[in-house]
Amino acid sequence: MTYPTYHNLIGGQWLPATSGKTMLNLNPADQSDVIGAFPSSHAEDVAAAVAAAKQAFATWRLVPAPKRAEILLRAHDILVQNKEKFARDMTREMGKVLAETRGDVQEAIDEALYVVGEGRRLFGVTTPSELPDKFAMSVRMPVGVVGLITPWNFPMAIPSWKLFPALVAGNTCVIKPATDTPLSTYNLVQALVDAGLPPGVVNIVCGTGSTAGAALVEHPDVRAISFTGSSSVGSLVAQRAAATFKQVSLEMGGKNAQIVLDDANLDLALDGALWGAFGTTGQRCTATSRILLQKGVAAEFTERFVARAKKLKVGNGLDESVEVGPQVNANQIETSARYVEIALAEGAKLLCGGHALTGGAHTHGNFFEPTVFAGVTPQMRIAREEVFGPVVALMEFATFEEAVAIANSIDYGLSTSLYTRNVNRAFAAMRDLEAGITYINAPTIGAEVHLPFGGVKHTGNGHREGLGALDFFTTWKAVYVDYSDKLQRAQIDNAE
């Protein structure tokens, strides 16, 4: 079997990882299929590409943000003209659909479109001084070398909401890509160098993220981390992180919660719950894996969205007409067929599916069938705890304001959807849910690139991609300009 070799980024050249081992990138549809090996990288590797981005960060923080904005524009043209072909090597990589891997590459696309124009927006602030023959601004500065470490079900579009931002800003990179996905975040980053991004500027180092990424949330010349993955390694980070005194960025899980009023239009709340649940096979940290029913609609709904999950055809993303593809390896098979287990033992009743999908067209693959569970209650594992699979609680409210309580109950706060034509609900639940974003009439997935995107509570530590992101990538600086020729003291020279 002959397949291609991948090398580590590094000041600008493509180098294996100095142990000369490799990690092989299966296709989840069909593990026959192999995209690549990738460098199994070891702080060796991480160690030459954090001094590659310390010496080409001293001359990319001269350059002008407008300048390096253009090298951002010429590198959308690029993922224009190959969009579909870096669309259908996530496919392989990843599992999901066409459809949706299309849309991975769009959102760095509009990122990159999003970002050349905050190449000119770098605004500081100026404000009057308290003292005579003084001028006092405030500017945005780079913060240095950052450490990028992204997940692997949107493995161009995360990428790109970190990337984009950290160099305009003026910063350098070293990015880890997921171990599952790196040939779509090599992809972005080819796509950089061939519009002509100093080398040294980004570097790529491919490795799991117990050797890799912790070398590289631990090195001292990093100057912050920004992550996106799971809470538990989130944790994690932040706490080595600290001992460095890094500045860190978490995007991190969520448990999302879809609300249907009885005075829903409820085909429309059908077509969001569907897609909410079962796109991207359940893997997204925004998917809607809870649905709460008011007790007005929660029988008729339950019928029809069984029926139409039923329906769903689940097989190989490559072929247009799945709409459901793999999950993404073997051990996301276990645990979405462990939650199932523990579901059934706690008394949740299994509506449809549960169960990995083998024989025929799934036999090469990691396939499992869409599931949907009814009486579960707020206490339930299967409504607290992140399952990342096609895996789906129903639950049922008498009122709004129990609905609001059931939603806020968990640990997560990222994602959260309400279904009503009444407008004063809508307001309230705007308020009152305890999450990063919250759609009226839509499903809990389909966030836009120029808005923030982050969760409260174990979902986020208060940063933000998208809107937040330069705040994340830059610091402040004051700068005072006394031309009074003379020694003029603050708060001293001006009191009364």
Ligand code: NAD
The other form holds:
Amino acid sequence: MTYPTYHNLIGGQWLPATSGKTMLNLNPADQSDVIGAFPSSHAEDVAAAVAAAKQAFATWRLVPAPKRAEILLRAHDILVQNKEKFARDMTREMGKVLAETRGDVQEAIDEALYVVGEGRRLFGVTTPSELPDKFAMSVRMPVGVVGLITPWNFPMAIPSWKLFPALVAGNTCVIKPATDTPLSTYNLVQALVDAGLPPGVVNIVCGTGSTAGAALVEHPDVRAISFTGSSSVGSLVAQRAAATFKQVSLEMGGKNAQIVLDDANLDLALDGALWGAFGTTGQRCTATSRILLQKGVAAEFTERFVARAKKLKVGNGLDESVEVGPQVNANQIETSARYVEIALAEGAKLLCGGHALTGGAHTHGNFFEPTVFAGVTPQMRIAREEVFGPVVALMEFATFEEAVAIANSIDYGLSTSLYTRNVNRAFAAMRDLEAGITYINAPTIGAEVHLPFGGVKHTGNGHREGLGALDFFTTWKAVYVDYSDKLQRAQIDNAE
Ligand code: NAD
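Switching from the form predicted alone: structure of the form predicted together with this ligand?
First the chain shown before, then all remaining chains and molecules of the complex.
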């Protein structure tokens, strides 16, 4: 089989890894379909990319922000024109169904539109000085060269959340995409190049996390790392980045709960749970992996949920009738299977699924049955640890307060959802659920780009994408202009 070979983008040139080695990008729905060979890069490739970004920073930072934004606007137009092609590329390399990959590209389009306006804002603050004839203001400055490390589950949307705000703010970037999904990041960066982004402003280096990723985190000329991925790798990234005092933004795992109270619209709660648990094959950081059911609705909800989960069509996401695509690789299948064993050993009751799908249309892909466990208690690992597959745990509770306590009893804190018609409970949940995102009468998935995105506890380290990204990709400078023509000493000359 013939397939294309892709290179790193360094200083405006497409270059192979210096090692000459490549990694194959395989279609998870059909492992015999090779999408392409991508560079297997090491520290020297990363160093070349960082050097190019550093050189480009000298001029890019001086381009007026509205002009930087105009390039992003042209990239937006290119994304719109190529939406269908990019979505098909993404389904082929990542697996999720076409409706969802169209949504992923759309998210990059939305992000571009959102950020383009920032080119004419990037607001700072002016404030009175305590001294006469003195002017005080604070302005946003770019950070410098920023390193972006991204996961495979939103292979265009997540890079766009990082690249677009970083660029409009005047930073230059080196991005290391996930090894399973580099093509979608290439498509995004190519759109920026075609839109007229100067050489070196964005550079791509492909490679594994432990080689290319680690080299980016450790490089002394990289001033900030924006990382999205697992909590275990995020912790490592933060520790390594601390050695060179980098700013680090970490967006990590989740174990998201949907709570259904007795007074909920049950049809709506079922639709939301099905979409939240099995959309993207359960491979969203915001995926619903715990469904907390009040005792009055538990039996009916469970029966109807399992009946619908069993009917979901699992297959190649390029087939428009398929509802659940493959898992991204064989490791993810192993993880799902391992958690099924763990849950059974802990005493949870398997209501449907539990196995990899093989044979027929599933022969060459990484498919796993939509899987539902009941009788799950808060201490079980299946209730506490991220599976990142189509595996969901049903849990029962008696009171609203108990549900909030269970929802909060884990290390993660990304997304939560409450289905109820009781406005008092809804507002109490918005206040009390420990999570970066809370939905009322909507599933745990479905964030919009212009709101803050991120989580608490082991999910994040306090930064936010979307509304909040510019706070990470800029650094404040305080500026004082004294027009009194004399030395004025703050805190001293203004004291009575
Ligand atoms: P991962 O942590 O394995 O990898 C993420 C990225 O880090 C990849 O590009 C990888 O190559 C790189 N990496 C790995 N080891 C590294 C190292 N030592 N140094 C530097 N970089 C390294 O995660 P994944 O499997 O790609 O993605 C799934 C995880 O991402 C899940 O935990 C999911 O919840 C999380 N996620 C979080 C969000 C969010 O915004 N909170 C969004 C999507 C995914």
